[in-house]
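One chain follows as structure tokens, the form predicted on its own.
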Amino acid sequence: MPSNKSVSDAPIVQFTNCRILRSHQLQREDLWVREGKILNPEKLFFEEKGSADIQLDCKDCIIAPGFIDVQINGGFGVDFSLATDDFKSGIDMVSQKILSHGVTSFCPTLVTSPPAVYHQVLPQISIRNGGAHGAGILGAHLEGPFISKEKKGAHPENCLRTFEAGAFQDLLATYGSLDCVRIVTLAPEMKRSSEVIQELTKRGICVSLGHSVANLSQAEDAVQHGATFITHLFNAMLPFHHRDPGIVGLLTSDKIPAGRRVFYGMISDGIHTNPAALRIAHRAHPKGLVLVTDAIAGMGLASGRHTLGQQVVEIDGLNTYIAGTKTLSGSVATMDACVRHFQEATGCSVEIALEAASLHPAQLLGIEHKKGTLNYDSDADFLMLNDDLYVQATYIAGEEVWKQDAKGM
């Protein structure tokens, strides 16, 4: 009999002889859930005089918070910026299939396409809770139309859009409605581009700076407009250079609104950013890392061709190209492998690595109260890992959605 009975009849689950990962350090207690929810046993002993139904034994392996990609653009031969009839289908089987890379929360990434791909797309996007049906959708990140020409790299040019008069109505003709947005990248260098930003940010859209000529006052001009990201550092952008470092100079810029904090998304898929690259960028502002995948349709295909958008690409090992170039094109890269790499290019901490994928996405989305810690409260989307940062099960709102199997690693 449950002996809780007095608050709640859900049952309380204890998982035991595990490593949670909470106040930015691996702890040695136990993780205790109920109705989805991350329980404080302090609460639970001494107001409820509660105990638990369930105890898991974890076999000593680690407790992180559930991986949270904000840059996805499909996945297992489905491309999230293809209007197709059975989209829907598609995203369902991707939010599926990254269960096992630890993926519990993620952004469908939809790159440079015609108004009508996203007139017909994003109404089919829902934003949806996570569970055993796969992992939860937070919104769409639109990655495009509104970038430089001169770094559009995978994105068609004959797509490519400007702000004119109307700069925010422009953006709403083309995209048709914001509802299920997250995050718009934008070229800050664009005429009216402040403007826009302000107006995103006035309805809680993440702006990203990317795919961009701009020099580091109009990226900082941008984030004084409200802009908080930037998409994929180092790529599609001006090199950094000592005399005007651009987008990349807003990692230690001292024009950042006080109590604000830039985060920058990183592909740590070892080709899209050398290692030292790599150290450079989380030397100098290591608490805004953010780790995404910006994987595309061929992620757990086999090499050959497949598409991103209206383009088509090759797929030769870990290398996307634009089909007959030599155009990087999203990876195929999954957050569980971007997280292992990133720690072992960096020799950073398990912690750091682990938080790059979960906490500092969180922070970016302003969702870090209930997603990407494991905080009293929290939402009890977490994985259990071993050592080697190998996912071993990914659990959403406390239930297991997904095991590895015993034959496996």
The other form holds:
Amino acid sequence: MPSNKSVSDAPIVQFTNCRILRSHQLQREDLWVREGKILNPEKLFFEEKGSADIQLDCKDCIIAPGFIDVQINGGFGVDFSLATDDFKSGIDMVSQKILSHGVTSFCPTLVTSPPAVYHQVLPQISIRNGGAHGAGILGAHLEGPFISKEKKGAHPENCLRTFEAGAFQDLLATYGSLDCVRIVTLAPEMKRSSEVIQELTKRGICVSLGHSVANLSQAEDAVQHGATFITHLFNAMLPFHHRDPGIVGLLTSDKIPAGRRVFYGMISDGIHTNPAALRIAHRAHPKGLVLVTDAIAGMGLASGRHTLGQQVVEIDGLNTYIAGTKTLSGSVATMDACVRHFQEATGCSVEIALEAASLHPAQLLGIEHKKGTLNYDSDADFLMLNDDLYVQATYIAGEEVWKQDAKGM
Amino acid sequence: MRLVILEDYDQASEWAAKYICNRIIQFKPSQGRYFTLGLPTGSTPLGCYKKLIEYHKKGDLSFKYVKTFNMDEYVGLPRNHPESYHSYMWNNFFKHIDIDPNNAHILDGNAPDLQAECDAFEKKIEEAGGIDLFVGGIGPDGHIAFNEPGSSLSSRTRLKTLAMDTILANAKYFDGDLSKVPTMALTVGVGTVMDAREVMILITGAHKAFALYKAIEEGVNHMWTVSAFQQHPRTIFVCDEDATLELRVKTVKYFKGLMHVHNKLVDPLYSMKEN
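Okay, that is the form predicted on its own; can I get the form predicted together with the partner chain now?
Then the entire complex follows, led off by the chain already shown.
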């Protein structure tokens, strides 16, 4: 039956025989899409007297909002912290390949690098919508160089910096431009961090605490000044102590300003965090958990040596270490594998596992009115998954941009 | 009147759905020759709607050439309010079937001129050639649609203030908060339903038993408006055992004895696949 053309000529697609994630539950409802957005079919029926142009049988699959990865350093041989000549084609390639992991939007992440790298690379990253060409880019995540020496992890010590002298101006001079920057990870115990956090927050940039030896009080201060995220909880920060829980204590802090929520990234690849620790965090503050991959260039490639900015990394199966050491450096996990591992380790519902990779990152970035949900008028970025949470197809703006082929490759 | 008595709610719902299905299919609706159906809301017809949806999903029944006219709608409730009758019809019926949205008519309780809206509705029914089969329910106070006790038996579609009984019965849909329940509604009149070529009333549950008794064993009376259908040439009352609890044993035995005749109306159950 043709749709009513008085409002729009665009075709209406009705996805049937599926279970959609809406209002925190998997519901047996059809998903309607028009012009790249989720459509309200009741409004269509009564106000426009319209109906679907195309009906697709989804064979009882799960439909969930597309995953959003806010910490990914590269993949498939591409390293976002390397200023190569073909950087643009590198980021394009990664954005296309991660569609098969269910990622429809991401924040390309740069680890601690010399200013020259930021000045060359950042202008080549542009915020853009996703599509058949690849996942959408929400903006860059700059992890460092304003981090703690004691918790540098895999970051190169000789590139670490402070903003003691000129606070925000120092930061701006280091990065060159903040036009396409969405998240900055810094260590809040650093002198003048409050000013920097305030200034970044004022500019709409999400401030994340990480690679830090801050105590709880310093962390709470940072949150008062605007910080809203914790970079890979547990890793590169002081361990939880019962008399000073450190940054981990933010999960249950009573000093969070009213109406605000602190989110925390978790790499649930089975390596970075013991499942028991994952469960403790999840149970303490379930609504703040954001799954991230922290994937590096070696993700998607065979074991062996790869780079991570200025460092060389050794990959053996799922383990990724700075070459010759036992220091973890990023991961080679894919987002869908993280979702599955998270669900298995915590025993949580499928809905909660899926929201940790979609709704929560969208809420963190303040974009949940258009991403991260299947609510009416949201961008139609979604995934078809089977009951074991393997991605069968990826859609961006209502168009199929990736599909599992018959052989299951 | 036919009084069709089934054992329980599920069987009553199924019988009613089968009857509607057969009526539509035997009518052979097509382009320009629509089957017009009057439809109710409430908890009683839910089982019947579920069965009709089942037949549709199996490919046995299409609503492509069916026009529907709902009995009523609350006044002042936003169309997308979860308790509006628009929401009810969308969630429980329209979204699962293939009816053309242009053919699904429901009174607009937010129209700027409510009486004009009612008059227009009557006109639409007339233009559609009248109603072939009007399906309705009965309130505990014996009302049909929102024709509360005291409504004229020749009434047409109009604005009505709801009786306290009805408001109390509806409170369960509004979190038990009486102040949230709408107090007015637009409704088809008793006369409007009487104009239909055939009427089917669904009555299930012991709480409706007294109303059924008043409707069919006592006289035609505007205090029990469903009693008007004693004067309609083709009315079927479909009920479950519990709804017959206030009837005379003789009445129940007589009609149960006719079930083999009644069942010929639903067996065989037709399918559009054969056409």
